[in-house]
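This document starts with one chain, in the form predicted alone, laid out as structure tokens.
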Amino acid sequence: MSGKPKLHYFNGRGRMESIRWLLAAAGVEFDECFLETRDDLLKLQKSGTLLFQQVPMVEIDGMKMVQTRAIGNYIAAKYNLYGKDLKERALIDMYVEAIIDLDELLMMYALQPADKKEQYLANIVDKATNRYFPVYEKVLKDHGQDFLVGNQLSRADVQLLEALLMAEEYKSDILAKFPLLQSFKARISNVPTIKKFLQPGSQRKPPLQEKDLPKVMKIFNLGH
């Protein structure tokens, strides 16, 4: 049987796309099993190996984990992106739990309506550029070093690029007031195993299109 993690979830990004970026920085090769329909779903649910119900599921090192959270916790400490101390990893949780925040504002564009997208965009554009990216604009500029703590790569700087750039997706120009976190991104996509990542043919994930959400809304049952 393979050692490689795999990945339970829909052929998407939604809550799995943070530890797909985590692993695939770590270097680490990894299936993934996708969910097709509600009933894939509801197997999963019957057989007993989803904790609390709910998907994203990985399977690694013979647990079959739950909550996203505690998911990117353990990939972050078993593959040295956790800083080296205890200082460093709260710092680390402190970035990452407002990028989180981010994400999540990102992630629910697609499931607004037609005439409150416009709106909801907005919303995005300035809770980004005026209250998560200034943060870690300053934090560059005051740690003066090319990771966003300490002097290694760590998750807070797979996960803080992952947010930038699905918000350029939103609006090419965002990050055009903040010149560190443009050298920041350029930076860490060039990370050998994140240049990778990054390259057409990988397991990174589109952005969710409009016409796959109904299929996606099916599996999980919204809007009902």
The other form holds:
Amino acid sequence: MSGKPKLHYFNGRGRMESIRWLLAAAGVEFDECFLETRDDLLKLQKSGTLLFQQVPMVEIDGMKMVQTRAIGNYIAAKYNLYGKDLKERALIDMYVEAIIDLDELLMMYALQPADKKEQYLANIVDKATNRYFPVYEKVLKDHGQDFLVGNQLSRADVQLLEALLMAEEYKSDILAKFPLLQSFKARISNVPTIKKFLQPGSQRKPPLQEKDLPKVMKIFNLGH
Amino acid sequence: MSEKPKLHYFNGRGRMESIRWLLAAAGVEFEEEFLESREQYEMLLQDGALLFQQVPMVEIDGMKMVQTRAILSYIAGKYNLYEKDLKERAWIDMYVEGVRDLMDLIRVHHKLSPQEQQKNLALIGEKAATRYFPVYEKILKDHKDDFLVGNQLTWADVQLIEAILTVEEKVPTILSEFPLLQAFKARVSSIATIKKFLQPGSQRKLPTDEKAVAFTNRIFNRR
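Requested next: the structure of the form predicted in complex with its partner chain (the form predicted alone having been shown above).
Below, the chain from earlier opens the complete complex, with every other chain and molecule after it.
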């Protein structure tokens, strides 16, 4: 009998957040096991449960899955968030991969030295508003449907909403020029499972605070 | 009527090489349009052919596909290199992603200064020998099949053999501790479509060098 999926990561967004979003959107309850210290990670590595010695790791359906994309693919396919055929899948993949690129940019902000942060932020805003958001605005405009692909909720919608909300944390009016993305944001936020996830007390994680950065760097042995 | 897939990239490995490998392994003939100038790249941009202003771009089945992994996934799915069973697919994805992490180290190698390259070489060797190749050696040891997943050639095998050969170009002795990977390499190299791709004159690209770096920097306007 399969129990709830169990997520192994530190208590923060990082690379696990999009997986939390997907599970939540699919209405799947999950447990979390947080790494608090470097020792926790080392123990996990020594136990042989991390295929490539890395987290995220998700215990699901008898597997100990690693690699964010692999986990995301599995959850999306299992819970019918991956389109109905190869071509819809292709569109979803294209949209999601670009969102992942944008997410990486956002994630790396916290690791920038203080004197580079302003420039980095400008780059994020530039890429978001000139490279990525116009594409999704146009997709929605061209087909006039509620969802990005196949007229039903897919992983692409979930990940786009996640990215839009994160981008707004960096610049609150970043969607000013994108009316369709604004209504998309409102609409998808209202999907019951997602609405629940957006409420306080859910397993959604807050942005990384400056004061928590040293702890995270230590766990992953970064910047030493 | 579908024509041959058409690949848009510069004349070098970069992010397109895995796509060339997969198409070749699937026995699919493809055409290539090489970006040789900034003007060509800008024309593609102006035509709206690059969804996120980036290459690789592959024209296939009426789509202009971008994003390397999306393209690879589509090819694998279409040409039966991607299991239909969800769990086997999960394993293929995990194995592919692991290999791609290793390949990322190599992909950027030529962009580094000679000093950084020395360090990177050591890192490639270390990660290949301690983090990645032991995993695939163990998989082959545990199930004793010829291929990584589902006892047939999949995207995972093609990605792995590309990685093995690419690492060997930098660290020739890398497989010395991995007898099953050596056998895997020999076996998969002799599959007809792959054997053909490994022969001189195929569309496989040579390792990237400094001249290629300067050239692509000009096209993509990098400093």
